[in-house]
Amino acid sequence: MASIYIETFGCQMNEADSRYIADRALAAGYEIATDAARASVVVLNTCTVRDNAERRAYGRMGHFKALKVANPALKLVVCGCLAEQDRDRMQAAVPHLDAVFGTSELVRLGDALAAWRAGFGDDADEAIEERALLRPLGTAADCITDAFTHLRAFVTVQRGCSYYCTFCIVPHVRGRFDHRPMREILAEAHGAIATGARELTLVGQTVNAYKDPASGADFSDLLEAVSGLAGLERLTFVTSHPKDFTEKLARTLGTLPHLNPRLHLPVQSGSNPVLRRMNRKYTVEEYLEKVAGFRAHCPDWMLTTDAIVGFPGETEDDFVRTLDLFERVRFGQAFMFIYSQRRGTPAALWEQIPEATGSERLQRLADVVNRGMRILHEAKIGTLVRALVQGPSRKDPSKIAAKTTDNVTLIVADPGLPQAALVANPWLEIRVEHAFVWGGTGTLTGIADRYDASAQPVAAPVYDLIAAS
């Protein structure tokens, strides 16, 4: 049977694009492979926002050459931001690639998959030695369709960005804002709900800058429209920009009951001079005003953010201001990075901060963030919460992982229920008992078919201690 293997690097936009690729492949008659060595097509969906992701992507291209040598019929494809940035040199640098597709060429990639499908037989029984080629190298398959995949769906509302932060390559590889018509978004969201999605995520590089090309409706209007779809259970979105976080949007967030209580609002730095050099288009004071307006309408929501340390020209005083901001605004989670030079961006040409300085600052900021996260997670101890099942825990498949609506990971013992029962009743009622920086653990007390439905009690697992001894 023809199959496709997908690895994704980078942000939620790439995750959404990988889901589109997987859907096109499934529609063309492919299966989703869990092992690259058994796939007919291998796709690397790449990122170029950070140097590490770029190096990893080129490293994986090199690793996959072994498969191409063993099976010349294999199609090796690269897409995404790195493919857009390096399209003129990538195929020359990596001659065993079969195709390179830029960020605006997903439809062409889908068409290519459909065209290639006829060339793959349905008796793809790969040799054991071929399947072993990549095992020592590690794999990270994405878009594997399992029993729980359909419970969450990404719906892209815009592509590109027009803000040109001096550290960011996105506008150069994804282009300026390109907003999808609201009618298309609503149709896709409706289709996802109809096929079992319990949680929708609206995705955009700067999602709250959305404008419907036909009517001019803004992101608040879009949220209201999606929230009105029949059958919707939960709705969330990423990623917002402080510049476009308005009083209207804060008010809308506080009035729509289907919204997950979590806002991701990247601050990047707590220093105004650094924000100016970043071209972030707001000051620290304006950011704090936005947070205050958000809190006035959504007092119980989780606030998460992004931060970059070691940006060119960042002084110790600049960094201390960032620490002070993070102490003042207790974020529920923060994605923290040492600044990484990106070819084609203004900041890449400026004098750089020593790597050791960036690493030391990152650790100091992480200490502040981790203390805050643990405190927030500890506040859940003793409470009953609803969380959407993810499936077996990656670290311990004998346990079940789930995500609360404010994006906290919870791990519980496998209740021993048939998988079909968890799929039909994917909302877990969990008594939180232990808290950690990454999330928490607890006891599963019930399951429900809908977020707002009463939970069916679940008995705690019974262990045979005599047999286990």
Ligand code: SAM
The other form holds:
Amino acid sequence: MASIYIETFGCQMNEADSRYIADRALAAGYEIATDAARASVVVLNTCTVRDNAERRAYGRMGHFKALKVANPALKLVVCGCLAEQDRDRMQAAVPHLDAVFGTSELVRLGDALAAWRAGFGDDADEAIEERALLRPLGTAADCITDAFTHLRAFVTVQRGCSYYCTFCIVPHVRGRFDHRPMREILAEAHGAIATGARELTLVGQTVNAYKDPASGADFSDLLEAVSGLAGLERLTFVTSHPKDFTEKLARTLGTLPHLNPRLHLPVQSGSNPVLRRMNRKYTVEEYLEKVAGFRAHCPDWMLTTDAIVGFPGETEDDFVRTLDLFERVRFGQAFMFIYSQRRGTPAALWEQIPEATGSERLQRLADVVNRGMRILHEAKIGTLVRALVQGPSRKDPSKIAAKTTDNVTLIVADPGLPQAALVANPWLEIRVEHAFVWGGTGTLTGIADRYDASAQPVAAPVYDLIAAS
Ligand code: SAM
Ligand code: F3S
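Now that the form predicted alone has been shown, please provide the structure of the form predicted in complex with this ligand.
Now the full complex is given, and it begins with the chain already shown.
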């Protein structure tokens, strides 16, 4: 039986693209493999936003060579941003690749999968039997990795980005904004709900710049329309650009009941000269004004952000301003990066900051962020929260991981229920007992089939995680 293994690097856009590839593969008659060594097709969906993502992708391509040697019939495919940027170099440097598809060639990739399908035969094997167990639990189309994947669906609202931040490769590899028609987005969201998604995430590099090509409807209008879909449980979105964060959007966020209480609003730096050189199109003061407007309408929401340290020309004084901003605005989470030179972007040509300075600044910023995160998580101790199950904890598969609607990871003891029961009742009610920088642990007190349904006590004994460990 033909099977496909998909490995995804990078942002939510790549995650959404991988789901598209999985859907096309399933439609063409493949199974989803959870082990590359047993797959007929291996797809590596790459990222090039930072140098380490690029190096890891090349590392994986090297690693997959052994699979190709062991099984010459295997098709090894690379797609995503690195494929778009580096196609020629990649094909020369990694001759065992069967195909390379750029970011605008997903449909062609799907067509190639369909064309290869007949060549793989139909013999069942042990791996397929294992995977067959997963299928009845979720819709097959969403089982990229496991039975819980389909509970969260990503719907792309726009491709590309037209903002050309001077550090960023995205507009160069994904092109300018290409907003999808609203009716297509609504149809896809409706389909995802119908096949079991409990949380929809609208994805795009700058979702709040969205404009429906036909009607000119904006992102607030889109949120309202998606919120009106029958059966929707929770809705969220990433990423928003501060420049396009309007009063209208803040008001909309405060009024729609299905929205998860979290906003990701990348600030990048707390220094105006740095923001100007980054071409971010807002000042620190404007960012703070937007945050104040947001908090006026959404007082209990979690605010998260991205930051880059060691950007060319960043002085100690610039960096201290970033630290100050992070002390003032308590972010629920921050993705922090040392600036990474990207070929073809303006900032790559400017005088660079020493690597050691970047690492030292990253550590200082992380200390501030971690302190703030722990405090926010401590505030949950003693409360009962709803969290959507993610599946067995990666660190300790005997425990269950879940995410609250404001995106905090919680770990509880496995109640010993059949997997199908958890998939059908994926909303966990958890009493939070311990807080850490990364999230918290607690006791599972019940499970519910819908976000707004009351929780039923779990039949199996419930263990206190800390006592049990
Ligand atoms: N569209 C989003 C926005 O408006 O900020 C960000 C998209 S980008 C793919 C995700 C994050 O990666 C950015 O917010 C930035 O912090 C980081 N990033 C992008 N290019 C980078 C670079 N060259 N070096 C370090 N971090 C980078
Ligand atoms: Fe990149 Fe800036 Fe767009 S970070 S994705 S160019 S908003």
